[in-house]
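Next comes just one chain, in structure tokens: the form predicted on its own.
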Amino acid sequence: MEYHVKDLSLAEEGLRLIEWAEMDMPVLRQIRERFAKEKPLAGIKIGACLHVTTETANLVRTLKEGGAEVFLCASNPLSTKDEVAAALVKHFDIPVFAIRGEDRDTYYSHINAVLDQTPQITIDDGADLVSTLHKERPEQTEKVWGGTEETTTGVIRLKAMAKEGLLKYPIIAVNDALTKHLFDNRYGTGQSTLDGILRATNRLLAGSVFVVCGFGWCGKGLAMRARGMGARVVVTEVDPLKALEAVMEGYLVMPLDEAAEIGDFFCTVTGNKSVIRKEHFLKMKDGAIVCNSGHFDVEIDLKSLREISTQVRTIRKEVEEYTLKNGKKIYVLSQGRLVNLAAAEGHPSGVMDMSFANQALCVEYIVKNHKTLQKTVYSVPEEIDKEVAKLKLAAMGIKIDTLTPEQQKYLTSWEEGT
């Protein structure tokens, strides 16, 4: 079996961590049990480009139990847990190509190692696998039945490809499932981002000014959790509707140009590039802490920051100190990459349980329906979304009401009024 991981001797630690995460992933566990009996993915090759974490390990285990051959690479150079990668190779015979801290060339060599296996289904987080496949191996796309995409950034890229007529096989946007973005993006990103910031800095949030750049689902979760820790939260936005919502939620809303002068912490969660730029760095306080929780490391303009700095040094793990020409110091966390995965462990397993349950069921859906799907981006089928929610509620021991026949009739008729 081909693989490329840091050290197989880490496998025992990785196995324990995978088991710990599995205890809080009851929905995915139920799906795995069914997959083991029914083998709905028998004979299918799956190429996955995901954060190599304990939660991902339980997803790929589930897919393998369903009969698939699974090949895994990292979707971010700093998010890989080397002990998890080792455990998947040694204990589950799953080929993994991922090493924490890998350089750009190694990162793409790992993506190509997965594509060398000619997968029929792709699972992506950020669309680097799909993008590489389309750019460098267009002829190979004819052999792909379909794929899934995990994150907002990737869905944006794939919808752009579909709009231009460039997407060569169907993709299901798992990110857009209600049981994904309403929970994973909000509660997962909110908690794990603060976890990463606190692990990296050990600074007090209470009483600080915390600037959240972007008020999408991830920004909402981060703002909520920062306020819960006692921070005074400022939101910056370009969308008037989201800005208005932030105001109604009680946050201060202002342009980043103004927030730059008062912020103690800055975190980007926009999915866009060059959000924090040179003009903002120059206005920041001495000691300002800057980080990113969007998928790619493009939201903070580090190139311009280096240009206005006289010195850059690592002052503690995951913290780089930039000394500006004006004498002020700015601290950047995790090289501007996903701080929740680079400095912490990513989303808690309890919320990834729903996201990865969607992934597993959408892969099964593609296997069953690929002949009728078009070359575009699809939403997660409503029945899958609701099934995941039902399984999660059941696992939590929570029961809900059902509609009476009279109520069902009322909701589907027009005759009855006041």
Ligand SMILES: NC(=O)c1ccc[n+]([C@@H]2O[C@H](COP(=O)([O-])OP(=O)(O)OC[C@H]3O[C@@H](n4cnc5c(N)ncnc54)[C@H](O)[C@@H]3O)[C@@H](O)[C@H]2O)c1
Contents of the next structure:
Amino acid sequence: MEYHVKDLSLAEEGLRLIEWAEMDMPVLRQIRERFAKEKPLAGIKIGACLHVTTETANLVRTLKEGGAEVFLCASNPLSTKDEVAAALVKHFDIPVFAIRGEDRDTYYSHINAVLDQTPQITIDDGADLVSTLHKERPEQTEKVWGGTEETTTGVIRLKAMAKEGLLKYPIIAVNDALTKHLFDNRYGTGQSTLDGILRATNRLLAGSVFVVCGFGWCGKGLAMRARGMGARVVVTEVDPLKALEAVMEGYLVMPLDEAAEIGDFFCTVTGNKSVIRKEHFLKMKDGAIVCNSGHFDVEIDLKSLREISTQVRTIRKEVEEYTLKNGKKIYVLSQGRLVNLAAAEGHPSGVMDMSFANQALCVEYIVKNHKTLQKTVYSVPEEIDKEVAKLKLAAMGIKIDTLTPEQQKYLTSWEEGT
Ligand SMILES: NC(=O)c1ccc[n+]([C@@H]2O[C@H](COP(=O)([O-])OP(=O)(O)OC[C@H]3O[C@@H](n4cnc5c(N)ncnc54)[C@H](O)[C@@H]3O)[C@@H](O)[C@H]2O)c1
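Structure of the form predicted together with the named molecule (previous: the form predicted on its own):
After this comes the whole thing, all chains and molecules, with the earlier chain placed first.
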């Protein structure tokens, strides 16, 4: 079996961590048990480009139990857990091509190693696999039945491809499932981003000014959790509706230009580029801490920061100190890459349980329906979303009410009024 991981001797530790994650992934576990019996993915090759974490390990195990052959590479050079990669190879016979800290060339060679297997289904997180396939190996797209996309940034890229008529096979936007973004992006990013910042810095959040750039699903979660830790939270936005929502939630809302002067912590979660730029760095307080939890490392303009700095040094793991020509120091976490994955362990398993349950069920859906799907980006079918919510509630031991026949009728009729 071909694979490329850092060190197979890490496999025992990786196995224990995968089992630990599995304990808090009851929905995916139930799907795996069904897949093991029914083998809905028998004979299918799947190419997956995902953060190589313990939760991803449980997803790819599930797909394999369903009968698929799965090949895995990383969706970010800094998010791979080498022990997990080793365990997948050694204990589950799943070929993994991922090494934490790999350079850009290795990152893309790993994506190509997965594509060399000519998968019928792709699973992507950020759309690097799909865009590499379309750009570098267009003839191979004909062999793909369909794919899924995990995150907001990937969905934006794929919708842009579809709009230009360039998308060559159907994609299901797993991110758009309610049981994904309402929970993963909000509670997952909220908790794990703070976890990353705290592990990297060990600084006190209480009483600090914490600037959240972007009040989308991730930003809402991050702002909520930072406030919960006692920070005074400032939100910056470009969308008036989101900004208004932040105001009504009780956050201070202002342009980044103003926030730059008062923030102790800055975290971008916009999915946009060059959000924090030279003019902002120049206004920041001495000792400001800057990081990103959006998908790509483009949100903080590190190039301009380097240009205005006289010295850069690593001060502790995941923390780089930039000394500016004006004498101030600015600290950047995890090189501006996803701080929750680079400095911590990404989302907790309990929330990835729902995201990856959607992934597994959407892969099954593509296998069943690929002949009728068009070359466009689809939302997750409502029945899958509802099924995931139902299974999660059941796993948590929470029961809810059901509509009476009278209520059902009332909610679909117009005759009854005042
Ligand atoms: N860290 C993680 O594990 C994780 C998890 C899920 C999603 N993501 C990524 O996080 C990013 C945000 O995802 P989301 O689901 O919150 O997206 P979203 O579309 O819900 O929110 C993004 C928000 O940023 C705002 N924005 C855009 N440009 C801005 C600017 N220059 N200044 C201030 N605000 C700006 C938008 O108006 C929007 O409200 C994406 O890149 C997504 O892929 C990361």
